[in-house]
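Read the single chain below, which is given as structure tokens and is the form predicted on its own.
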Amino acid sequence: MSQVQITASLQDLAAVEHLVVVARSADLAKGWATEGLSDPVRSWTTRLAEDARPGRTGGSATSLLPDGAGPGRLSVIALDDTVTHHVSDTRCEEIWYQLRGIASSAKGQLGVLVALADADHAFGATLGVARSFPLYNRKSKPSKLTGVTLGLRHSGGLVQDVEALKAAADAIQLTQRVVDMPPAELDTETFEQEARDAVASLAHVRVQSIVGDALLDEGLGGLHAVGRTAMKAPRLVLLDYQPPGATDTIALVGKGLVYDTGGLSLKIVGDRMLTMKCDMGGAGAVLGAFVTLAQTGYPQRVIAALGMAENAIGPNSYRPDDVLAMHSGKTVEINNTDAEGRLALADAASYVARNYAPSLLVEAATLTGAQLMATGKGHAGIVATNPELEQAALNAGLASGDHCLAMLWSPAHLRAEFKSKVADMRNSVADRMNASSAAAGFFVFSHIEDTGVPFLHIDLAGPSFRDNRATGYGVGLITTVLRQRV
């Protein structure tokens, strides 16, 4: 299937085999959502809207149309007219929730027309549509869906500036594809190549990597230990976008665990290891955001650090009771090898904070199962080192449709969780019932605390991988956080 194409003309939607109209119930009733479409399509949209009763995640109805009425099939997705203050008015999540079901059985060319309550909602709505059509597919029979054409309209007409939206749609599908790839296809070596391929055509971008034992030469003992026994070496991949005239530097750090067995603290309860291919969702989101920013001409320098490793088991596995020397200079006693992501992140964050002196460091990771308990499957949990940054992230979540909620930020409460009698700290909390997801974010921060760099941590364990498919979550949130700064 081709990627989503975005159009600024209703004529491109006239020839599709299946048309989906998406709008709030009130806008469907007013009729402006379908202006410019044929009279039969408008009439049938009104009929179907009566059956598409919206709930929390919207509602949909589909019908075959008579010959000559327009597309052979018409679907209407009706969205609830109001949302709470914790839910994005772009309706990114509801669009994805309803559209993915229609997409799974669609044939031929599919058209999607989204009626926006506000033109500013176009970015979030685009992400909701794009994530409904993930690209990774290893089924023996090819998809019968040949392509997707998206049109976005508001009360004043169709959105015309579609290039930036297309870049974001492509990036979110890139993120989904690499997260969906199983570890037999995406190891650290191939993940690095995917990242290099994704930025190869972008201007002002350089790539370098620190691989295997070279990590130890750079003091990255945590990242090295996590991945040292895997068949493919761990690595820190650095993407550097530096446009002419840049006056600021922002760092992005992503957890790139291509697979997580738990290490010697093996994930043996139930099916806890299943889906751990998604443990590089943070690095996938950072890659997608970096590509979007560079492709759309972001004016400031952006450094993306992807800490890649496979937490495998072998004769050289790192062990509980080991003490690791980290890039920050701190020593960490290992009390749980399944708390590996924070080791990789702490080294990556310390490396970029000390080598590039960014004005902000944004880190994203599928870091804890506790995040789902704290903020749910649809909202990432964030911690930020100052209230202005926290509010900026919350605003970015609502603007982009990548929902997030703030977790506890109090080093005084969280520091004690990592006390060690033989090292500077341990890598896992003493009490899992004491804000453990926020504590994991604090662990990463503790390795850059002395640099004074403002820090935003995004735990996207829940929203990045749902119903056994990657969502591309984080591309919109990270991109918007950075765009709000210029």
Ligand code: BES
Second form
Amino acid sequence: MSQVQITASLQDLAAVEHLVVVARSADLAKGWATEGLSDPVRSWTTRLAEDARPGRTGGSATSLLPDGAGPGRLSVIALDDTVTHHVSDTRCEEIWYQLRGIASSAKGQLGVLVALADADHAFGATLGVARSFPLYNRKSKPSKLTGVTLGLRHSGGLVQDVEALKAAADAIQLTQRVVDMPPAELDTETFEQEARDAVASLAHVRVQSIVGDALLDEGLGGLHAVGRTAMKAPRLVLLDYQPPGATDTIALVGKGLVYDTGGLSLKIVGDRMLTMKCDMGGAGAVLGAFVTLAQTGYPQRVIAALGMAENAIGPNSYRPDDVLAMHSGKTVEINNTDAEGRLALADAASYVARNYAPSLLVEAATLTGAQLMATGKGHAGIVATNPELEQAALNAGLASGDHCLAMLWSPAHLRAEFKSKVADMRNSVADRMNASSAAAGFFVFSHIEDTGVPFLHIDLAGPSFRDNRATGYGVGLITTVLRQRV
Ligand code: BES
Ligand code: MN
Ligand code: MN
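The structure above corresponds to the form predicted on its own; please provide the structure of the form predicted in complex with the named molecule.
Let's see the whole complex now, leading with the same chain.
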């Protein structure tokens, strides 16, 4: 598959082998989407638009074009004209849903022309396009697609300011690539290297890591226990972007479980272990967001903490009944080794909250299967410790196309779920029928509670990995949350 080039000139789309025109149904009918292209492209777009009946996930139709039309093949993606207040007007998800099908069989140079109903939709639309071309591929035959060129137009012409869009498109594909990599290729060591490589050329960035038993010296007993029996050592990788003139610090924390077998509480029922290579989707999203922010000159300091571990089985596994000493100073009795992400996150969050005093801590994780029941496959479940932050995240979801919905924030309702007779708390809930995804977010919070740092938890178990493919979910949401505060 291919990286996505973004062009500010319609000319670059006139000569592609396969052109995809994307617009709302009503805009396709009006004809402005293809203004400036050849007459055959224009008339065939109108014809195909009638076949491409949009539904919740859009609709598409494809045809060969006669010789001399320019592109040899034309596809039209018709987007729904209206959406609800839980769906992004950028149509990020509809674009991805339709375009990924076209992309998987595309040959040669592919052009994508998106007609935006509003110039503000450029970012979300770009993310929808970029995630349709995931880079990871182990098929023995190379892909027939040689390149992708994207043009975005609105009433004022083609979007000219493409640099920030290109940075986000590349970052989304980076996130997808690491999430798609199986654990034999992406272990904690190679994941750290991927993170180092991704930031190597960026200005004002420093990288540090705390590896293996050194975690214990820093008090990170949760992250250490989760990963200590794996062949590759657990680690906390810290990316620090500090531009001159920064007056504020924001922390990002990502769950980087390169694989989750469940540990001794083994994922043994059915196929529950399958797809658990995606369990570093939160760290992947944080990495992609960090790279985007640093590359586009975000004015404030950003610390990204990636908690990397493999939840494996071995003689040195942590066990149900063990009690762990966490970075926060709290002790945790383990009642389920499959609730491992929150241990890694609680330590990583406590570490950055205490060492960097951020004004906001955003944490992203494939934390609970229950998130899919709570908010669905396409919408992340968020927990925010104040209403302004919650609203900012919901707005950022709609603006970026990384959809999310709010989950319960009420320590009073959730604290009892973690009661232990021998330690300060347990790691897994007493009752799974009591907002268990929100409870998992609360667990992480309870390790930074005393710091007073505002906290946004993003459970992206569903949206980060769909139909056995990484989506790059989170890059758009996290960068937008940060940019909206500056
Ligand atoms: N990584 C899983 C959550 C997950 C499930 C992510 C499905 C993506 C798809 C997490 O570590 C886990 O195992 N959670 C448990 C929590 C339970 C033990 C309280 C779960 O969801 O069952
Ligand atoms: Mn687990
Ligand atoms: Mn997990």
